[in-house]
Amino acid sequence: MKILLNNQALIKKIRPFSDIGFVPTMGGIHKGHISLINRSIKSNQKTIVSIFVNPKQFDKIKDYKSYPSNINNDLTILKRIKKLDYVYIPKFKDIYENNKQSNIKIEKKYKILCAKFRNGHFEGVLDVMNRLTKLIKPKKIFMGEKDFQQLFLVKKFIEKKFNTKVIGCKTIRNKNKLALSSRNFLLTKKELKEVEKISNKFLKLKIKIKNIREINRFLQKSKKEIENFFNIKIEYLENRSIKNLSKSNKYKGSRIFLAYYFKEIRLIDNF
């Protein structure tokens, strides 16, 4: 596994392959990423994951500074994935180094879920991976389902720009069903045990509107129940196809989406 501190080395290193699995994250190594850099390795000839806490796609001052990424740590469980070819650890500058201000508009009909509370979230998301994309050109980019509204607008942007395939892989969840995040990390074992508790209670949910008509309007029964029960905040609480995610009342090829605040951390999950 070689380190790439700079695009120069970046390219040096990547440029005679054209076979090239890439994974885009921001730090916080866990098993969910463990998952898309072997799905990467079993497909690609080289595989190359990024560290790049990008401070365009977060609306709050506050929760960018306090996102939990640790390098040293990082690197450690990096280390131990044979056959991960490279790890691209950028500066601001290396990504950023044309500063032109980004003309990139989420349509208004995906002005839903997260990106209805995060303003200018998905566009920094869709720029920063613009730029990535260009650097590497890599010939698919693997991200997981966890944020799936994320997942399908970097797929419908990229794929329309890029010679790459997006592919989407499936949530990573630990053994009390609770979906991995790196914001997790910011828990304590006690609060990771009522975040659990929250998690299989929302997945609960899919059962029981199997068989409902009205399933939104179900959800927002729910949504005033569970608030009051575990004392949370939820943002949204919506079923919503998995096409082009408008509002479903079908069980089908749709699914819940949810984001909610437990104290200050702000976690989402679909399933």
The other form holds:
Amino acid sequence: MKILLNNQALIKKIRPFSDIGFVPTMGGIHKGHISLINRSIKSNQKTIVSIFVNPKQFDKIKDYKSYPSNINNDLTILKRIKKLDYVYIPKFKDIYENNKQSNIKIEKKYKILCAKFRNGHFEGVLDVMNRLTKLIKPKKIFMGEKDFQQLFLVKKFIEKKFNTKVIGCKTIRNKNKLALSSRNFLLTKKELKEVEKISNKFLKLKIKIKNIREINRFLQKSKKEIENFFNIKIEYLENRSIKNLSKSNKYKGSRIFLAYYFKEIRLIDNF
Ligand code: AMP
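Requested next: the structure of the form predicted together with adenosine monophosphate (the form predicted on its own having been shown above).
Below is the entire complex, every chain and molecule, led by the chain shown above.
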């Protein structure tokens, strides 16, 4: 595994290859990231992982500053993946210097879910994905369904503009069914147990809505109940079509999307 610390090193190493699989991350590497890396290794000649905590996608400076990335830890984990070729760890200037300011906008109809609550977040994500894709020219990009709205928007944007496929990969959960997330590293053991309980409460809704007609009305009611029971603030709890993210009362072809704050930590899931 070669570590590439700037664009010169990156370009020199990867240019000879046309069949590159790319896994963008913000570090805090866990088994969710590793599942994407393994998918890429299986289907591409070379695999590159990036670690870059992109300041432009954070709407709150505190959230950016406390983002749980630990490069040494990450490298120790990544080195164990025998067939991983490259880790790219750019500096801010590698991504943003000599580049025009972005004018990427999210369509109004997609200003829902996280886009509604995190101002400028997806504009920042699309901007960095645009820059990374231009640089790396991957054949495929592997992203998690854990961040379904991100996967949806990036796929739409990148596949229209580049000769690159964006592949969605299923959400990896721990043994108690909590979706793995770098933000879980911010939780104490006791808090993790509590979050697992909350997560299971949400997951049970998926069974409950099977025989319900007005799914979103039911979820509105459940939202209040869960907020009161666990003393948490839920930003959204909605059933939406996986095709176009519009609100849906159908069980099939839809997912429940949710975001909530546990103390100061914002967690999301969908299933
Ligand atoms: P992040 O480092 O959080 O920006 O995530 C980098 C990539 O890993 C994104 O495509 C995420 O959707 C994906 N990812 C994060 N958590 C999981 C998970 N639990 N299962 C699968 N993919 C994940």
